[in-house]
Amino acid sequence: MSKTYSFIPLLFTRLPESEQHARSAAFLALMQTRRTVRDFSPDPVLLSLITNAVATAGTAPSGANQQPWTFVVVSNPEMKRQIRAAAEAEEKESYERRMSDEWKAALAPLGTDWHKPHLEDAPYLIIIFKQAYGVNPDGTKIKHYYVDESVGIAVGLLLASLHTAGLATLTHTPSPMKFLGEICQRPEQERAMMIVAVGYPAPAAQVPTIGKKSLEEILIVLD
């Protein structure tokens, strides 16, 4: 079933260049402090910070405006335990049998392995599902377009919002992830893409001494 949209005037305020630069520089400085955290404190987090972040993610552009995403927020300790057990089983299999030596060598500097305590320690897990297709009220399927790209943009906004709120995050992609749909009781058309653990860092949390590529390495300006 197609939708017909009406059009309204764009609400847009053009900023002075000085304010544009100040906002841009401040946001860059903030995001440069973002790090992936693997050691979480059990301290509680305001649910409103999580729901605001999901609402921010929901503002992302998407193919044909189909918004093909679902965000499942998990705080229940037993459900987190189930997710950790299933994820560790898949990760153990990956580290011991599925991963190539080259892949494991690339991960070695980060100090990761199949143990995933953050899945229980973090106060919240946000499970991001992509909607491979939509479903009409009569049960017929709706084709979705640019699903992975759309959900990827939404997750970027989610992470930026959580960091702006002063929270730490860890993106985790166990493979395969079918168990997440089963535990979260999602319909067949929803496919898990990622787990984002959210909370405050543990007091003794450490991060690896890695850096990001320089601007010169990632930017090409074609005048």
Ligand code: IYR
The other form holds:
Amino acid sequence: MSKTYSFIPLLFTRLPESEQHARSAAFLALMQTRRTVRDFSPDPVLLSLITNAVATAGTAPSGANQQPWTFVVVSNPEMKRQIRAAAEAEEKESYERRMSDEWKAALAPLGTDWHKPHLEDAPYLIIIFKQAYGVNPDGTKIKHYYVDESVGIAVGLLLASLHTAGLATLTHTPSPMKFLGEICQRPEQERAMMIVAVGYPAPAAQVPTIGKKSLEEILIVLD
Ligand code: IYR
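Having displayed the form predicted alone, please output the structure of the form predicted in complex with the named molecule.
Starting with the chain above, the whole complex follows.
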């Protein structure tokens, strides 16, 4: 017997073009003020802003709607200390031995090195895990589709929410990051993809003088 699937009418309101334009322009202007921040203040942040951002990320489209993500929020100082120590050990090895000169030259304008104080200074770390596959209650595996694309979209929405809430973020990818699964006690199918540090910028925070490509450089309209 074949299974049947249900559908419901879409709830959708067409907006007047003037309002479409106003909303779109306001969102663009807001997002254009986002900067990646590397120096955080330890000032506390409302947990509801973090949970709303994760809920927003959870609205992302995903391959076969499998939602192959887990967000672990860490604020405990001892856990942050452990994460920093493990990340710095890997990053020191990377910067001193694993990364090519070409890679380090590409990163030079950002001013990064193996020191990662933000992992302790920022009040929250959101650790994003991708679920490489799902697991049925009987232990059998469920194949997941377009996992990287799905999690990438979700993290984009997460960052947009945090920025809208007036918070600063740093997307950080210590490499390799297997230690995060161990510290956060995640199952084998969950692989850490990124740490997003969240908080307020330190009063003396600086950002590099880099910018985004112009619209002309990134857009091709074929008509
Ligand atoms: N993971 C390292 C190196 C690094 C790599 C890229 I590509 C960046 O855009 C920034 C940093 C680090 O976090 O320092």
